[in-house]
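First, one chain by itself: the form predicted alone, in structure tokens.
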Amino acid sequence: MILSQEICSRYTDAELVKLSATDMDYFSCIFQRYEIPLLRYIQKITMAEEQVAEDILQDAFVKIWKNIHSYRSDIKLSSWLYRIVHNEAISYWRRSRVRGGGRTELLSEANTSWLKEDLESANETNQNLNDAIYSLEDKYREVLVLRYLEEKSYEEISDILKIPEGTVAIRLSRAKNLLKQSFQKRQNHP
């Protein structure tokens, strides 16, 4: 049985996880609470059509119900789902380039503020900008999506990705470097 939003707003995530491990109905406010922001972090990081991130996100959502027990409290119940999410598009992701799959617009003209004031890019295109956030190294864009797109801090970037929060922040910053990079390379080189 799902149970209504009125329901699951009443628990805490904490107590949904205890509720969850021997109620699966309780299993479903964890999947009604954060199906939508996983759903875009699979869509963004992945590049996949919906269908496609709809499949990630309930194969995810099985390894997340046959570990519930291994939860760990020390760390936020959103971490934690995106830590096994994002291995689930990632290895999705690394298998769907290797067949040359498709991919989604990262960018819109609402979520570049960051991007244009950091990198002073207000000529560039949101295409020029989805092409060279494409063209970084994984370790690069993730971290890129998560910070400015999906709005994690650091502290759950690194637990997410499993890196020291300074790594966090050295990416981040090597990340918006190779990006100026690419676009002053654009304009030197039309």
Given for the second form:
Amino acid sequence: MILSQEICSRYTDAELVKLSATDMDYFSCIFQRYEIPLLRYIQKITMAEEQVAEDILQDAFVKIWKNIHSYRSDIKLSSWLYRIVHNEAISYWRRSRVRGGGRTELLSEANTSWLKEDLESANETNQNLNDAIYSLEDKYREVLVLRYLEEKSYEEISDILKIPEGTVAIRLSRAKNLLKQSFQKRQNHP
Amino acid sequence: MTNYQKLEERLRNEGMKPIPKWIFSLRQTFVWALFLGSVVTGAIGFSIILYAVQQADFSLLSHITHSPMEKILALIPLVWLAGVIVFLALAITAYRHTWKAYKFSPLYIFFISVLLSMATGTLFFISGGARQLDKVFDATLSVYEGIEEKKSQMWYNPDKGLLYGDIMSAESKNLVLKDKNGVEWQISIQDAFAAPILTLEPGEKIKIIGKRTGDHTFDASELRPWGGHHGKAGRDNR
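For the form predicted together with the partner chain instead of the form predicted alone, what are the coordinates?
Next comes the full complex, this chain leading.
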């Protein structure tokens, strides 16, 4: 049974995890609370179409349900959920890349200003940015998406990707450099 | 049908239940126990290496005809050296499976494990545990050659100027020494340098550097206590 928004809003994330372990209905609160951001994240990281993203999310939530007792409140529930969804999405992404499946656009006009500002490339179109991010190695694309498109902190990215915060900073800096180089190369050889 | 309804239907149809909490707790307990066990075992190995180094008498190497490296390698217990490396690797692997291990770099985890093993090992060595353990292994495991045994082999070599044993009687210029085979030696100590901490009394176990002058006579140039350098860590029980 799906609990109403009104009931769900009475509980914190940690309380919902505890309640879900004994009463499955409360699991619907977690699902509803994070469904949209997680779906959006899956699409950004895999560039999969909506139906595929929903399937990935469902597989991820099966894992979340099975492992609900392993969650510990010393990290944010959202980080833990993103971690599981991320792993599921990446494994899909690797499979689909081998198959050479289609992709959706990664960026919308609304969410690129921060990234463009940081890259000092305000004139780049979203299409160019999209292509450049798409061509990056997984490890660089992941941190860029989490930082600029999901607006996660370094600590949250560290919890999601299970890497030290220092590594997050290094990867982010390298990812930005790679993007800048890619833009410069294109300007020199249009 | 909403996405959650599809999920709920799948969970119910496939009878999926959360994995019990005790399994996760047990897993974490096992990982921590493995980490601590590996650190402690590594520490014991390290303490025995310390004990071996302490007993090695590196200053003696010049008296020995083999190459110094060969002798150092002969004295350091390679089994324990390998053990330390294996358990260190195990400790690092176990730690990396703990809940928040990803917060630290592999290099940091390596240094922490090494430091923990070295600190615990040094304490164990200072308390005399390494020596006792080496003796126990030597007595109970036929394949294990204790450091004491290695040292004894090295120091019972009268033709090469090395001798050890218990003092039977001591005078100002001579002493009588009983070696490990029960043979009594007449030792001239007239020109010998004696370590300051050495007491030349009957019952004292000592080692001697010098020159063989007859079947059972020996001219000493240096006298040292058998137990290496002092303290509980290397002292003999007499």
